[in-house]
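Coming up is one lone chain in structure tokens, specifically the form predicted on its own.
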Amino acid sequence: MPYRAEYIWIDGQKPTSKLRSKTRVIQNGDDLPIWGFDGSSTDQAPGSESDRVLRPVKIVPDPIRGGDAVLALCEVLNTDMTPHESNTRVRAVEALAKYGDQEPWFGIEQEYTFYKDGRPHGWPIGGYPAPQGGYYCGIGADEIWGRDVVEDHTTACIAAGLAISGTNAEVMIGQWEFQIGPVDTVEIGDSVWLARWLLYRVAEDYDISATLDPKPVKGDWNGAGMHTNFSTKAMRESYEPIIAACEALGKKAEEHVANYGAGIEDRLTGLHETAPWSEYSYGVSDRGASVRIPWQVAVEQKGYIEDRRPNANGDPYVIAALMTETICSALA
């Protein structure tokens, strides 16, 4: 029996790319085939040459709907087969294929603000709400706007397969976040973007917007991270490579806050548990440092550090291949 996939895949806008997608009707025992798109439609290809190619890289249930329904993610090829100037997983493929022998593993807090009506989930009209304080990790309809969202999108991506980990509410009211990992330097992308379509999706559901605006309000209101949480077998096994890891990302400092996601610098200004974009960081339980290293690794002295810079609208692609280029070429 026919049954349908969905192609996900990352288009070309700049700086901060979006997701598309577009469903195909598969013949039942099939395997899933490469699939043309408009690419002049997605910043992606000029109109006098515009079809690119998809091509699934990770195929997942699909919980929506149900059944034998897949989500198919595709990384974009030109039609000489070629990646695409825009496929950034080729760089994290090719990282973890260089490295891998050091086991990197990631963890990624996805940060995100819910948005209706024009303005983040559970702000009143024209006005503001109560300041910042009891609403990370809160409970209550007086703090709480979203859970069910949440909640639906938890369920999509356990059935969906991935290695979602925890969910909570954030800082800011109307601003929630979901972890995923412990996974490799690949799969940590494929998943994240995955989860994402999802988050994306289920809102729809619920005529609410998910945005990964790393600064959805300006003034005295937490903005939105992706702190991500890496490790290597030395560095799980010991604290001298924990320690040579945090150097090793501070003497690229600055190619790495150049690529954590565009508009970084409204958001690392030192204040609401950042440090300044233009410094870099390190300490023990230290939520205003560029790196932290959280106190249990202290005390047992091995385990992993939290990279705190990346913005909530960055590519994880992106950021997971630079921390393992970066970190498993130091230790290595």
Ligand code: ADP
The other form holds:
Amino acid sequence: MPYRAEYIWIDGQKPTSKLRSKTRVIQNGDDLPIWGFDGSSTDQAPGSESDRVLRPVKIVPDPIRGGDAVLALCEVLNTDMTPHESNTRVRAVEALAKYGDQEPWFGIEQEYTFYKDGRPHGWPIGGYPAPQGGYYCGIGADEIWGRDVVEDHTTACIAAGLAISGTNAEVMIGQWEFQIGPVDTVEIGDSVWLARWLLYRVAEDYDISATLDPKPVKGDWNGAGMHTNFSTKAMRESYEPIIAACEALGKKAEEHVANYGAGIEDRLTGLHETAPWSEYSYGVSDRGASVRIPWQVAVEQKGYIEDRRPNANGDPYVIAALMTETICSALA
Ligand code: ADP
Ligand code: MN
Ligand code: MN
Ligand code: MN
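Switching conditions: you have the form predicted on its own, so give me the form predicted together with this ligand.
Zooming out: every chain and molecule, the one shown earlier first.
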């Protein structure tokens, strides 16, 4: 029986790329071919020279269609097979090739907000819900909206073989988080992008949309981040490289913040469990610091660090490549 492959790619929209996909029917026994698309409709080509190339880089079972169907995450190439300028995966591949001997691992906490009927899911028409305080990890229909979507999404990620490691309801009503990892510098980007696609797709069936807007509601409401946890083999074995990693991030703070997602100044205000974007800091257990050393890590004198700065809308390929380059070059 022929089966369907969903070719998924990242477009060229600025300042924040979004996901696209289209379906190809594959004859049984055939490999997934490279394919093309109209780059002039995705900010990836001019109309006069519009063809761009899709090359599958990670193929997983499609948990939505089931059977033999697959999801094929693709990278975008020009017609001469060079990487398109929007192809940020290349940088992650290069960083891992250069520093793979240090065995870099990433765990990403992807926060997001559900929207229904044009407002955050669970918010009353034309007003505000009770101030935040009870919603984080809450339980009950007065505090939780969208759990059915979250459960279906988690089941889908597991069935697709993604390294999803947990979920929780967040501080703002309608806001949630899933965690992926720990996996390497390339696998983290592949997995987060695929998990994002599955989130949008699963939520479609509930007439709910998920957004990665880093500050969906202005005012006294938490933004949405993408805390990025990182370790190397040396950091997993002793404490000195943990401190060296925090110091290395401090030396390149401006470059990192500039690449951690559009609109980061609106989220990293110094309030709502963030450090101001313009000041770098690190500390044990400190959720008001740029980088947190978890308390168990300080006790055990080994483990990982949490960069709390990345926005929910950041590109995990870019973030993982940058952190690998900055930290592994300092630890080498
Ligand atoms: P938080 O307390 O900040 O909410 P979470 O439990 O949501 O933390 O997320 C922790 C993340 O750290 C998970 O994605 C997990 O996979 C990741 N993680 C755990 N150990 C390591 C490690 N040694 N290196 C990198 N990431 C790790
Ligand atoms: Mn978390
Ligand atoms: Mn969180
Ligand atoms: Mn966190």
